[in-house]
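A single chain comes next, written as structure tokens; it is the form predicted alone.
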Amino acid sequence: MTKPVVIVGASMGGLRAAESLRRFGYTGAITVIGDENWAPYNRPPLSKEVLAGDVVSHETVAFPQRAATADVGWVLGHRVDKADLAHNSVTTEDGEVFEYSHLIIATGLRPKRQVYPNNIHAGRHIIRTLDDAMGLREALKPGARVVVLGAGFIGCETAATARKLGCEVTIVAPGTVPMLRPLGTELAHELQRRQEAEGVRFLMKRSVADLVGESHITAVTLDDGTELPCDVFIEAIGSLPNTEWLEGNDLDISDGLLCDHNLRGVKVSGGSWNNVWGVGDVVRFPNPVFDDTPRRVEHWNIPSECAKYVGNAIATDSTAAPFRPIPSFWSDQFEVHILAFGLLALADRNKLVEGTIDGDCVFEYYRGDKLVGAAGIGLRSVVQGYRKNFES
């Protein structure tokens, strides 16, 4: 029998890859291996509307299973801890070996964690998985004193949700304004102003030096010696790609899985593997829409776009056109809805082109004279219209 396509990673990227294989005509066996016990679910709402609900449950975020993938073999609650690409196999931590004809790597990211002198854990939270959200939701009681370390989108979204639940919320971050890199100074300042108007406190240009408490966090100590009372400490300081299980193979995993223009894993020795593919935010890939520099892109549509491309490539044995997705992301914070297309972080300047900064508005982002992105507060149809600027 032909060996199955094995997908390592059972989140959205893994599910969409299985769906894509079937959609484009692959009829062979598919095995999806994931370390969580949950069937695939949607992660972005975990820091937003799902966390704000009375109960966080799998039913609220689970992806529907389509009939076309009813015969997919799901191996959940099992972590793959090594791969042998030369012999076309992966092995789980409990020793089970899975051979493959094609390997799709969709293992995603994990949150970075700090290590402190008083490195206690009770009262500390991250938010990446459904279990993380369940544990955090139980802690977000009215009046709880919440300190969020990190002022990126996850930190600011979680802070807004905690504030709406009646918590006292402080964001601590080393930068000058929140969400600066993707949004630029003007729009970032405005979003900070809107958060502060809702009662979120910002301590920028600060870091957490230590945690206070014995059996549970009671406070955090900042780098300037300030002690902040704290019942709930949330770390939102970025992510690391889950590639350790690929070590020892001829792959470039120096910053995520390096892939070529066709999303095939790149060999350190030169060339690419013809049956090893990358999907999602674990992947570093070049995008000719912008340039030939490989980057990891942690935008919500990237897993689905990668999966569509890889499924088609395997099913039809064709990689004629390079992968060229149009990244997009969205963020909800209080009543503010942000939508963006492109790679805003590449910009060296931006300008307001529609609306007013204190209301609904749209910004364009440029690298030199080239448009590399657009973002807006509200005015969704206007922002969506920018997709055509990147399509060709």
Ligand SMILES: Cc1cc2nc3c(=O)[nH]c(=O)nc-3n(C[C@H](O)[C@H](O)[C@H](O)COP(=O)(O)OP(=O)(O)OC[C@H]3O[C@@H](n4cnc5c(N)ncnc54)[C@H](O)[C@@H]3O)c2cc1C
Second form
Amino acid sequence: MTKPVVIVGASMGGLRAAESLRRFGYTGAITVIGDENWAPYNRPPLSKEVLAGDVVSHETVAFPQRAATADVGWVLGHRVDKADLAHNSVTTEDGEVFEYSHLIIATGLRPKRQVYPNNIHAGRHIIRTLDDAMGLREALKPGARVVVLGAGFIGCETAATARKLGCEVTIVAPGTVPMLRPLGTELAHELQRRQEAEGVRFLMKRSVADLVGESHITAVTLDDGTELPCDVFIEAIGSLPNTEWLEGNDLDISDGLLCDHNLRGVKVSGGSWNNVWGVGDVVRFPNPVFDDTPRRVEHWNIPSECAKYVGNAIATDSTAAPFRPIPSFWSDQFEVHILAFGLLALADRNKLVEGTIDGDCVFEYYRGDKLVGAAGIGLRSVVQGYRKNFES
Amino acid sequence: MIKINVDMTKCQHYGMCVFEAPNVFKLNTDDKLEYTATAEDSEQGNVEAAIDVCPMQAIFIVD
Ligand SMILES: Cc1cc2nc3c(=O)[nH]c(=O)nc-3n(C[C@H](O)[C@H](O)[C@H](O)COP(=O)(O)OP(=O)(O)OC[C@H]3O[C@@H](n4cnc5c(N)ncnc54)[C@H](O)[C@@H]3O)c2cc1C
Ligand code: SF4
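Could you switch over to the form predicted in complex with the named molecule, since the one displayed so far is the form predicted alone?
Below is the entire complex, every chain and molecule, led by the chain shown above.
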């Protein structure tokens, strides 16, 4: 009997990879191994509407399961801690060995953590998993003093949600404006303005130097010495790829899993593995829509796009055209709904093409003469229209 | 025939579904989602693709 396709990581990327294998006609065995106890669920609501609700439960975020993947073997609550690519096997923490015909790596990211001189834990939160969100929801009581470290999308969304729940919210971040890199100066400033209008306070160009409290956080100390009272401290300072379990193999995991144009894992010694594939947030891949530089793209549509490509490649044993997904993302903060296509962070300039900045609006993003993205507040049909600019 | 339901309390009118199943979903002139509640069986694949790309996971096929 041929060995199964083994997928490590049981989140959106892992689920979509299994579905895609079946859709493209692979009929052999599939095993998905994941360290969370939950069946795959959708993460974006965890900083938005689900966190804003009364209860955070698996039911509210679980992905529907399809009949076509009913026979997939799910091994949940088990962390893979070793891989031996030369012998086509992975091993879980408890010592179980899984041999594979193909390995699909979909282990995603985890939040970066800070270490403080007074490194107490009670009152500290991150937000990546359902368990994180359940814990945070409990803490977000009306009147709670919340400090969010980091002004990226997840930090800003979580701040908006906490504010809606009646908390006193301050964002502390080293940059000049929130979400600057992904959005560019104009939209970033405007989002800060709209957040402030809702009562979120921004302390930019600041960092947290230490925590105050004995058994539970009571305040944070900033780098300028100011002490901010704090009941709930949320670290949202970016992520690290989960690739430690792949160490010791001939595989480039210097910044996420480096993949080639066909999403195959790249060897440090040159060339690629022909049965090791990457899917989702963990992958650093080149995208000919833009250029040849491999990048990690932490947008929700990427795991599904990767899964479609890899499932097809394995099921039909063909990798003719290179992988060239059109990145897209959205963000909801208060009544502001942002939708974007492309890689806005590549742009060196942008221009307003519709609407006004204080209302609904659309921006085009350029690197030199080349359009690299479009983003809007509202005006979704217009933004959707830009997708065709990136199609081959 | 397949029956489609969109949870309009979840839908944020992003229009990702429109791309996958344009015969079933569209954004109207106010940028609000409109959809047909039933579709031919031949649309099953497209509607499943729309379900997958919906950021709010708001689309359901009802039996
Ligand atoms: C709070 C939040 C809000 C977001 N909002 C948006 C948004 O508005 N718009 C947008 O475009 N994107 C958003 N994203 C990003 C989007 O959710 C991710 O791109 C997507 O979840 C990535 O899926 P993935 O399957 O690649 O990785 P992940 O979802 O990270 O899944 C990886 C899985 O692998 C498991 N794993 C890791 N290591 C091991 C191991 N050694 N053994 C076994 N299992 C392992 C992990 O526990 C996890 O379950 C958001 C993300 C978060 C966390
Ligand atoms: S993709 Fe989902 S959220 Fe977007 S318009 Fe369609 S149903 Fe609504």
